[in-house]
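Single chain ahead, by itself, as structure tokens, in the form predicted on its own.
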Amino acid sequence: MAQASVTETRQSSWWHRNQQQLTPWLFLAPGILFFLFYVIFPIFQSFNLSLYEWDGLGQAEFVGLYNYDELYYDDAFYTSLKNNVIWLLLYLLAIPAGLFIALFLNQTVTGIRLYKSLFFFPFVISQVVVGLVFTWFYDPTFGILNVLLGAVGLPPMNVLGDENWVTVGIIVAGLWPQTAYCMILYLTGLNAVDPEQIEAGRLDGAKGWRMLWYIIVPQLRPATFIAFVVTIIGALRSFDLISVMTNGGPFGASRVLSFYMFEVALSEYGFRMGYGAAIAVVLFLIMLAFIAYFLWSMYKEERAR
């Protein structure tokens, strides 16, 4: 009975000492596991079954990379990761938008509340929602964009039937509640700008562009990251949109490498589980190197201060 209380006693001083250490990675635990489980095991998954050829019933057969290789001499692939990189340019217009947005939305001004709830709104509507509307508005029969351009004396255009312009006009559609996302990440950070600074950059002459590139851009460097991050994230993995306007015409030309692993892995083009993973794994590649080079510039901006 000594040795049991011994025991018990030497476990509960052990949990006591070290109970401040512990605690918050118990409270980490059911969200590291989801993590583990949901997302990482997923990624190397997609990595093992890219080696195989396999419908997703049958038996999978190893074929080494040769999905790997069929990707090489793919013109769809082209098609869809030139058209990725057209998102991946276009679409970080939105970063500059809603900082100019914020920086207009941040005073006070009669009817303010009125104007952020405008713009606001896009942000909280689905993306389903957004590519409808902006089906009605490119429509060539009734949409508001011929009647505009009638205006002007310019001639209708069928923007999501013109494969040179359809997958501008969809990233058009994506810009809109995107640039609503990085409105509200710079909102939140100009709340956070010291106004010591920025009365210290008054009393040296600054104004203007000096004062906002100098003195309010530097301390918005976190909201600027995390609206890059997820900016390039979310013009990589671009889906829905194309989906619900054009679902990928017209002939292939608005796909992108997402919308393509979809059709090749769940679409009319055979269940080719394997070819679908191998365009995932490339897709991944390209966030993950993205990813990595914002993670090290702001490291190496953080070890120079």
Given for the second form:
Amino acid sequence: MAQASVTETRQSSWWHRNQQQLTPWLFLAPGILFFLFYVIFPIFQSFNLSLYEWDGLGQAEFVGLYNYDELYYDDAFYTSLKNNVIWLLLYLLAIPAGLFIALFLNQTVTGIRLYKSLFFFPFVISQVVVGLVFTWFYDPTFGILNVLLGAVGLPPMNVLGDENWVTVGIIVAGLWPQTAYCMILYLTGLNAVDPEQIEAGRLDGAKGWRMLWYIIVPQLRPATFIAFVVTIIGALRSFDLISVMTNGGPFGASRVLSFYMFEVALSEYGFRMGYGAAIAVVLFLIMLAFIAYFLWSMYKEERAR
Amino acid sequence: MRSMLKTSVAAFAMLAAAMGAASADGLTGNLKIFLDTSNPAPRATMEEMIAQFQEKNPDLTIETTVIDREAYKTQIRNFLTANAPDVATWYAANRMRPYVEAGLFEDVSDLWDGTELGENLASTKGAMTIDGKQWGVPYTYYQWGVYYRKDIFDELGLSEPATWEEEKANCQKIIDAGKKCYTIGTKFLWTAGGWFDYLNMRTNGFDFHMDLLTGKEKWTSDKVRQTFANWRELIDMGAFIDNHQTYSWQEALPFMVKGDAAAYLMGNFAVAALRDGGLTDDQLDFYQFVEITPGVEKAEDAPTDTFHIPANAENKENAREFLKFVASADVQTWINDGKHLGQLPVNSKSSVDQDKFLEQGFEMLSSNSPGGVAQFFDRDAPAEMAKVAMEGLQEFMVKPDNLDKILDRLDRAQERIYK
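Having seen the form predicted on its own, the form predicted in complex with the partner chain:
Now the full complex is given, and it begins with the chain already shown.
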């Protein structure tokens, strides 16, 4: 008995005292290590690489800020940047659209589950398939869009071949699944809306838009926040649709930063790792602005509680 | 065990030598082959060819990996540096330069210098040479030219043109009949590169064209402007199908199959696709791109596909034997025939299959291309320049008025890329 207590005190010395603090770190350790190695480390690597000129094969040559200087004079870079901004703005339409579809579907009718799944369907389909479907839809010779335009007496248009329309055309394709995603977020949010508050609002004479704006929407704040985050990130990640629908064309008019980076550094004709890294750094800084905002507003919310 | 194996190999080699058989007999060890021939017909051909090589070398362990043709173009950089195969497919000329300069391809000049094989492959030696050394062997090439609907030409009373004036006169009649002269799909840009290759080689000649693509001539020069002026004549006539910037080259095929467009400037691989589309050999025919500036020697595009040995390969001797086998006259004859690749053999001792397009192409390349043989726009120019330039060509085809802006841009790109 005495022996056991001696071992116990010896064992309990350091580990026992700090167990409470250490355990979470031990559990977190694998995650943190992977995050450091696969996310944080490559970020600094990209920063470093953007100061070099390197074809991915031979010797890297240090060129200082030359790559950034070149970005400054690169028309294609500004086209991509402009398209990124258009993507960010128009893609946000998915949030109100998702909200209205969710409100519409939030009722008890026979078979409502089926309707809900049908509306959710585009989000399940791969982006590549969405891209292909819309490419055929827009096809200037065989596509249904021009048939429809013709039926209402409008001239035919080549959406994906016109440098002014192409980005909008791709975004519309992207909105289809993204709206479904926002819709599902809001549907879950609507389940948590407090019926008593609605009741109270109704007694005070709130109806229609006022009811929506002052009673429902504030209660959906968490859902709106998540929808906003995923939509912004989705807009900045837009790559597969562009790759499938236009391959960046016509003459580079539909490129965004992520696609341009891929083209410059990794595609068939790309051998400029340093330049690609410089574009990646710019894209990272844009994303950082949003991420910082999200973190800040989450922090604020925690404090308010 | 090992020495026994060695002696048996030696004995076998001696036996083989005594029998006067090919030296490729009886290889042992491993051979890892990476192929980009992912389309059905080339894939089957390659597999058949490798099976033959296996049959000749029953003790050799061959491992073949077929990678999607487009994906291969980006993956090659990874697998040449890490985990290199013993044999890999690629393309000739400037397209192999980055890997040669990075020391990732093996120098195989020993297969070329003073050998019978080298003599038989002489026509493609230039395209395989960088810094005076050869870096691989070709296995197939194909001609480019104008494939046209003979039945439409007959119906409109047209004949194969030989000069630029005749070409334009033909085209005008086709347009008057409510059709387009040429189908093309420029979504992936390179098809526009083909048009520029021909227009520039016919307007200014092969040497000027090569100087332009290797950065010795300026894009804003008057000669280049003349090429674009010629091109613009066709564009202003409405010779090309509308909305070509939205189509791939395959998506542009139906216009010709349905008879909405009369001709297609393409590589010979289009023939198989057009036949699949339902056109018979009576409806289809071929002519060499017409003369534009009288007196300029005609030159042709004939892209060459190649086999290389990565510098990091483990079984280079086996790989060399495989390269010799691929380029040998017999193998060249059958893999390029109409039932297999349907292209032209590179070995001068091979025979060309009985196919009217292959025969015409072979005839054209061997006797009617005195100016020289180019690889293709994006294989002769450095990759980066090719990309920027082809984008400009596509823009020009859609918006010819932007020409000045485009040429200025290309000039700037040229200054940066060729340092």
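The structure presented is a predicted model; accordingly, all values stated were derived computationally and were not measured. Basically, rigid core = biggest C-alpha set you can superpose within 1.5 Å across the two forms. Residue numbers count along the first chain shown, from 1.
- With the core held fixed, residue 31 shows a CA shift of 2 Å or greater between the two forms.
- With the core held fixed, the Cα of residue 22 is displaced between the two forms by 2 Å or more.
- In this overlay on the rigid core, residue 289 has a C-alpha that sits less than 2 Å away from its partner position between the two forms.
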